[in-house]
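Just the one chain here, laid out as structure tokens, in the form predicted alone.
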Amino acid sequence: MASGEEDGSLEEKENNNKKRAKSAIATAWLTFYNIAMTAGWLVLAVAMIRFYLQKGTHKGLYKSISRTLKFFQTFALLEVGHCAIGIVRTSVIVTGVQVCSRIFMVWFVTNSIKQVQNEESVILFLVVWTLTEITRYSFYTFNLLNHLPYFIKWARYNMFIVMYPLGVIGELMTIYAALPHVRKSEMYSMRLPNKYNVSFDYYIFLIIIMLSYIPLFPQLFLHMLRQRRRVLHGEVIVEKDE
């Protein structure tokens, strides 16, 4: 019996050591990832400020930062993977919606429809995204290092109250500005007959995307409010089963 207990104890220690090793690797990777993303969005912020100070206008700003923006925003897809494999305890669906909506705005709206790149609404959502992401990734970085300044924690769970609606307004106004150009050019659309026997209207698709903000925005905003109450005020939030 003693031998069996010893074997079980050794096996348990081995499993605990493996878990600690995996946890250490995950923490190291997440720390590196968040530092890199903080730096990336800081580079974007500096580039935007420098451009405006030199040119005195927002026209041409998107084009000047588009390559860096596309890289770091697309790189954020890794966050969906982090949730999926369990190294970050956040909903895959919530993270997926947020990341994919941003990538869609960058690649399939602003980057593809060049006529909207100088719209003020583009600058609005870019400024909001930049401030939000610098705060968010800084929060994650310092939290992982166990040295979280209160002002970053406060900013993370208060700024969104203003920034989130402003970002949504900027995104919706940009998509709305893109509609006439999409309708005229019929970009990404497929008309029947064709060899695939499939019809797709990108103009209608963009309208559906705009309408999807109606149910999605309140859910995501309320999710952040619940997180705010939990983190800043220590409330225990019981999520309802869906």
Given for the second form:
Amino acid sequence: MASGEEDGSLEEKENNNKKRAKSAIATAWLTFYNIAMTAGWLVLAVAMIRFYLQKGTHKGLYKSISRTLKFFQTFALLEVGHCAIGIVRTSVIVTGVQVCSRIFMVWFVTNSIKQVQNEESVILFLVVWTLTEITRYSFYTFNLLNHLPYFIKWARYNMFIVMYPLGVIGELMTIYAALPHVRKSEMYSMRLPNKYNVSFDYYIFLIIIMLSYIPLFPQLFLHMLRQRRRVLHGEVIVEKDE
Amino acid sequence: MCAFQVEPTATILEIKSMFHKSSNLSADSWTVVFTEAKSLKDEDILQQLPVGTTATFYFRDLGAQITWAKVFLAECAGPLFIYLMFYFRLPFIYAPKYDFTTSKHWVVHLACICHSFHYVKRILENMFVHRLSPGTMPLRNIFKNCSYYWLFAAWMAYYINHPLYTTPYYGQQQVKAALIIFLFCQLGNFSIHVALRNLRQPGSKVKKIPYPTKNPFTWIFMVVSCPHYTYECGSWVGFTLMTQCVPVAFFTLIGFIRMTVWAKGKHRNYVKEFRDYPTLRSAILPFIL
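Give me the form predicted in complex with its partner chain now, not the form predicted alone.
Up next: the whole complex, starting with the chain shown before.
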């Protein structure tokens, strides 16, 4: 009986050790990932500022940073994986939608439709994304290292109130500016008749994407508002007790 | 909160209707009744419950509900009629010069017959073969479920019945082979549904392991737990081959994924429930999945 009990607790200890080791690896990886992403978006911010200071115009700015942007924005796909395997406690769907909308903008709008690269709306969403991502990734980094300054938490959960709508405006204006070029070039489109018996009109697809912002944006925005209430509201209660 | 006086022989159903009358719940709302110990069914009788001379009941409003039977009917009737709308080329779908014409390709007529046959069979099975649980689901689920079937049906039907439809690459051979696969799987699917129905006596709650019967289509039970899903996927593979249409292939793929998830769940339940469950069986694809 006694040996049975010992075996039981030994197995438990082994499992606990394995769990602790796994979570240590996860934390180490996430810390590295978030530091790298913070650095990447800082580099983007610096590059954009330098370009504007040197050239005095925004024309050609997108082209100069496009490779760095594509690299770091695409890398963010890993975040969906983090949620899927459970090392980050966020919904896979919410993260998936946000990352996919970014990937879509970068690869299927500004990358493919070169005529929109000099639009002001592109600069708008680039600035918004850069500010948001630097705040977000530094928040995660400091959080993982358990040394989170309040101002970063405040920024992360308040800036979005302005940044999110501005970013959406920038993205929608860019897609809208791209429409006539897509119509003319018929890019990514497939017409009937063909042996697959399917058709695809990228122009209509872009319009559907624009319309999808109407139901999706409020949901994501409300999600952030709820997070904000939970995180910042909790903080207030603690202060009151003190 | 309200108080009633009832006879000890009162059933939960009677107590529920007294509650409904006195409260403002709409007639469509369903309520679940439970005590602190457990949830109660309509047939339970008051004096058989572990309560004293006064009993406290809690009612939870589930909102408007709809039965499985009605949901299945809506899911199947929709695609049936939607496809026919495209087949007969009702106005505003294609260019006006094609209104009310039919395709010149015989495979398009065949596809319409197969698609319609599939959904008519489903509706008849829902009415006469399946022993559906009397359970319900929230009313808004019907919108989600129906949109899936209805939108996909419209998407497929649009291309198959399009004036610019292209017939299958390998012509008659391809269509004939596809038709054989389709019919074989439809028969198989029906056989499984009948076999599953005959497993249980009406009203009995005893669960049994399904086994192969004299019908050769049921011999697949030797290697698969949910052959009705297997045959269903096979039917749609046949239909894809017959129409050579990417939207159909897409529908088949997504259907396969959904059915695999359901099959794996059912398979897991079988294995948990029965110690002697045949080990040779896979969930949906013999030896693979």
